[in-house]
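The chain that follows stands alone, in the form predicted alone, written as structure tokens.
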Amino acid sequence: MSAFWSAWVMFLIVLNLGITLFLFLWGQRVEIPTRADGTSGHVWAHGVLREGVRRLPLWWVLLSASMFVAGFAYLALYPGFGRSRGLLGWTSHDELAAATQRNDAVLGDRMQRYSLYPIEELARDGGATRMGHVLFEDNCAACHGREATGNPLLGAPNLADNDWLYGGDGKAIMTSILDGRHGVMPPWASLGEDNVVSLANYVLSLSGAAHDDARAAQGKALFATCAACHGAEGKGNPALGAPNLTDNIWLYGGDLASVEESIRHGRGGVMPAWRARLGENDARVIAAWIYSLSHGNAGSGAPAAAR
């Protein structure tokens, strides 16, 4: 705090405390003129109600005095009076640093233990998955939602349904978190609008979704263009991040209009790399929580070697 702002804070404190202390002391001594009946002469309701004058009750005086004592003691002991550190030398910065150090010591021991187990086994540790959920909410929920159910508007996949673009084992999940992913569905408007509609109907037919049979039959031959990534049967390719088109799980929506949009204009999904922000330790517990969601074993027990 600069000298100016320190002096300004001190001035405001002295001014406010000075005025309130003066009013408090003056209120004990001031004499208010009263009539013979002990009232001030102020009346309401045609004289039915009259304003009385009484001394402040002792309990109120003592309580107010104690507040002044507490205020002066606080300013003497703790920071608050300008740049004064107070007699105790306490600061919020030191308190935060000490708390952070204690927390880091506890987390360090725990993270070292967690690093001994593969993600699949760590997913059975309730402590690890609870920690992973908190870290997920802090870092990943903006796109994937607090419970990792995804957001089609952002192209953020549902991480709780065991349907994976790049594989759902622990190693693949860690790679996605640490190094990110960049999925590209190229646009195929060059096929012509009529062919786009037919191809979209055929894609929907692969998962048994509502479609036009005649259009789907016309689009079947066109799917050869897509088979290089999605496979001849449309079951996808995790090595390329090409989704399975037969399971009726859709990243950008599974209605005809959405599928046509994907084919016509393509899609570009980006999962940013979090290695620099999270590091491997935090990424491990997040991956463990995600794995536990999609494999239905959240917090079912600690790894055998950790019990």
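The term rigid core refers to the most C-alpha atoms you can superpose between the two forms while keeping them within 1.5 Å. Since the model is a prediction, treat every value here as computed from it, not as a measurement. Residue numbers count along the first chain shown, from 1. Compared with the form predicted in complex with heme C (HEC):
- Relative to the larger rigid part, the smaller one is rotated between these two forms by 21°, as taken from C-alpha superpositions.
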Contents of the next structure:
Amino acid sequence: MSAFWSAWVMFLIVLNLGITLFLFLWGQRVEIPTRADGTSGHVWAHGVLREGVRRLPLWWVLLSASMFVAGFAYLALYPGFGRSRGLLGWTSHDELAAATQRNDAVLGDRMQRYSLYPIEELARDGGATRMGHVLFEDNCAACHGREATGNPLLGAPNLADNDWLYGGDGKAIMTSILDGRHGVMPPWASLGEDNVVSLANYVLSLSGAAHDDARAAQGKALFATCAACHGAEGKGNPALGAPNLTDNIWLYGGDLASVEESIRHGRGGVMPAWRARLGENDARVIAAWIYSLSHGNAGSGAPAAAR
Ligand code: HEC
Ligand code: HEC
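Given the form predicted alone above, what does the protein look like in the form predicted in complex with heme C (HEC)?
First the chain shown before, then all remaining chains and molecules of the complex.
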């Protein structure tokens, strides 16, 4: 906070507290002139209501006084009076750091035990996968969806279907998470629009989707260009993240227009790297949850020591 704003805050506090304190003290002393009948002489409602004069009740005075005391004590002890840090030196940063440290002390033990198991085994531990699911929702759901079913608008794959771009064993999943991935599908508009449409029809024929046979036959002849990455039969290549085009599972949609778009302009899905942000231990429980999605129920037959 700059010196000006600090002074401004202090000024407002002094002004407000000063005015209310003055009114409070003055209110105790002020003498309201009363008539013999004990009223002030003010009359309302055609003379039906007359204003009486009473002292403030003691409980009200004490309550108000204690609130002033609490207010001053708070400003003395805690941050609040301009830039003052308060006598206790409390800060929300320190409180967070202390809470994080307590949390780490509790979790550290558990994470240590989890680190002894391969992902495939950890996936059967309900405690680990529950933790993984929570971390996934915090960090990954924006792209992959809360239940990891993917998002074709971003090319974020479904992680629950046991169909993998880069391989689905624990090690491959860990590499995807920690180091990120970048699939590069080059654009092929240079082949000409006619050829792009033929290739798209051939690609659709690979998974038995509706297509034009004559077009597909023309596309098949051109597919040699694609085979370097997608394989001669279009089954894909996990080393490059080139998807299997024969399984009717699509990153970007499997209708003719989407497939044409993939071929014409290329695609470049980016999975960010999480090593710096999450670290190995958190990535492990997330990977375990992901693995459990396509390998039966989590939580049964857990490794005893990891419970
Ligand atoms: C910014 C969006 C985005 C976020 C956030 C994101 N991902 Fe991804 N992820 C992608 C995309 C896009 C791909 C596909 C990359 C490609 O096409 O090469 C991918 C791929 C993957 C793969 C490889 C899948 C396969 O089939 O081989 C895994 C595993 C994965 N993500 C897990 C995660 C986890 C775990 C998190 C959170 C820690 C996460 N992702 C966060 C966009 C994202
Ligand atoms: C350099 C390697 C490479 C070549 C060559 C290549 N592709 Fe791809 N292709 C990829 C990769 C990698 C992806 C995934 C892109 C991503 O992850 O965003 C992809 C994605 C696609 C998709 C989208 C699949 C989906 O699930 O939505 C289609 C369709 C496709 N390619 C067709 C072709 C065709 C047809 C050719 C030949 C003209 C071709 N590719 C040539 C690497 C390649």
